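Coming up is one lone chain in structure tokens, specifically the form predicted alone.
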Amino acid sequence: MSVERSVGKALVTGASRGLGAVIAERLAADGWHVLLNYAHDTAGASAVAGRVRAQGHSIEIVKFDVTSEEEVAAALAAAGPIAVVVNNATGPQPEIPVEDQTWDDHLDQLKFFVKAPLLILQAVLPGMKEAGTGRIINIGSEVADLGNPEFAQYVAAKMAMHGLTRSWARALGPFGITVNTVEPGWIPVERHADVAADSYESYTKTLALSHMGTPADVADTVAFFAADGSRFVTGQRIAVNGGKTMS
């Protein structure tokens, strides 16, 4: 099957599985040449790329640690100009009682949600400025609004990530670059395979819409922010969680 013409390059970090994989597949279907980033799961990344190519879309795999200054700089220098960045990569997300949390627990989260987006932005920014356009899409979490207990290190880092969104939107707007946050709720993916049915039922009861969301719901919102139709939207945080959080 022939590959369609690309509308530009879109980097999706942490895309070997879960939400990242579905986002990568959706952007590829929209005509973007997707750079599928991963750090460890080679088999998963290959499977995602295989599905995309089987549909005739354009994708390549770029392995690097998003928290490493050296690896980010090298990989993105080799990639060439990038029009869209989706900051989706994450690490372990343990629940830790507040009295047991350490500063290193907080740093572990900040590395993914503040350091990594900063490193990536600085690598792609010259090309976006030269092009006079660009899209930065940060994947947040509803926990930033809910303040889940025993999760302060993750909650704080996700809120900090949206702080980047707001500041960068003002700083980069004059260059035609938009920056937005997509904030999923609990969207079941592979790692939730063993979650008990009553947990789904309890969560669903808290939603304005009476059903769980899917990864495609998140990918659709990301696709909107990547597309030209979102050109006058920046600095925003859109919750994709069936109305669980409203403001």
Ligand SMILES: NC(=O)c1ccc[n+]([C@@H]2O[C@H](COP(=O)([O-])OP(=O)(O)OC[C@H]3O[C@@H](n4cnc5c(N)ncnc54)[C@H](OP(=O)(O)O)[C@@H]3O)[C@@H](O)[C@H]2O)c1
The other form holds:
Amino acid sequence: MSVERSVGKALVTGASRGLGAVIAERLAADGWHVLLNYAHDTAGASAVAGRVRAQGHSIEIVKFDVTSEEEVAAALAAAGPIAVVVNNATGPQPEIPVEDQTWDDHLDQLKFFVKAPLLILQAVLPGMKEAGTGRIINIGSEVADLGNPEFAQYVAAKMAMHGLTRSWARALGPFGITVNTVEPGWIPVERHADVAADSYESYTKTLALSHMGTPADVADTVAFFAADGSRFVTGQRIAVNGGKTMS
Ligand SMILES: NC(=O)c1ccc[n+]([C@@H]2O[C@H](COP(=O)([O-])OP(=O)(O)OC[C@H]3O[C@@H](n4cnc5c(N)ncnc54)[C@H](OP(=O)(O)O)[C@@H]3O)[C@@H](O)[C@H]2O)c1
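Starting from the form predicted alone, produce the coordinates for the form predicted together with the ligand.
Expanding to the full complex; the earlier chain stays at the top.
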């Protein structure tokens, strides 16, 4: 996918490592001034920002807890107009048998995938409306389609996140704002360092493309949605999973 150079600020939540870090690096390379968000891992965030600056690109670190009303409001009021939001941050994703799942387990996921995107949208919306353009990119998951067992709290929250995409696409389209969901498959990042090789082998057997994806595969698709070339695409979800799911 080709992208055009753009000028403006792009917020990437949860970018101190994992997919968010690579998305931040990619958007910075595309010319966005990246706001790198994280909540805990200061060394990780600094390392990502250092790599971006070493390439001559533009980035600043914006530390806040995406689930905190006060912190989101304060950080984004200080940030100025934002053109692109990538809702990527996640907390722990435990697998829990359905008999043991509590409402709090569900809230733990909903606060990342519904509450945080809502708080952030409400903070950036006045600036996007004034600019007459904007991009909201929600990072979903293929498990929303697969319905993985012992994971209903995460699956349901990712489905709810795509509900935001659909409803916001209609509500915000008249203001030139597009909203889309990017659904990664299993993409190994730092937290998967201890996964056994045979797990990758059995997963890749289920893919049309027979090999594991990389964070760059996800970042390329996010970059497309951030760029002008996606201007007539909204309310959609696209799986970046080597053809594991097909719609
Ligand atoms: N990797 C995969 O296989 C995969 C597959 C499907 C979907 N996804 C989705 O892709 C996204 C990224 O996943 P990942 O695997 O890259 O996760 P990850 O490696 O665990 O990274 C999570 C990021 O979120 C940040 N974070 C955690 N709590 C936060 C908070 N309260 N406020 C702000 N930031 C916070 C973490 O930084 P701090 O600890 O510094 O706060 C970290 O930068 C998630 O939405 C996930 O559901 C991933």
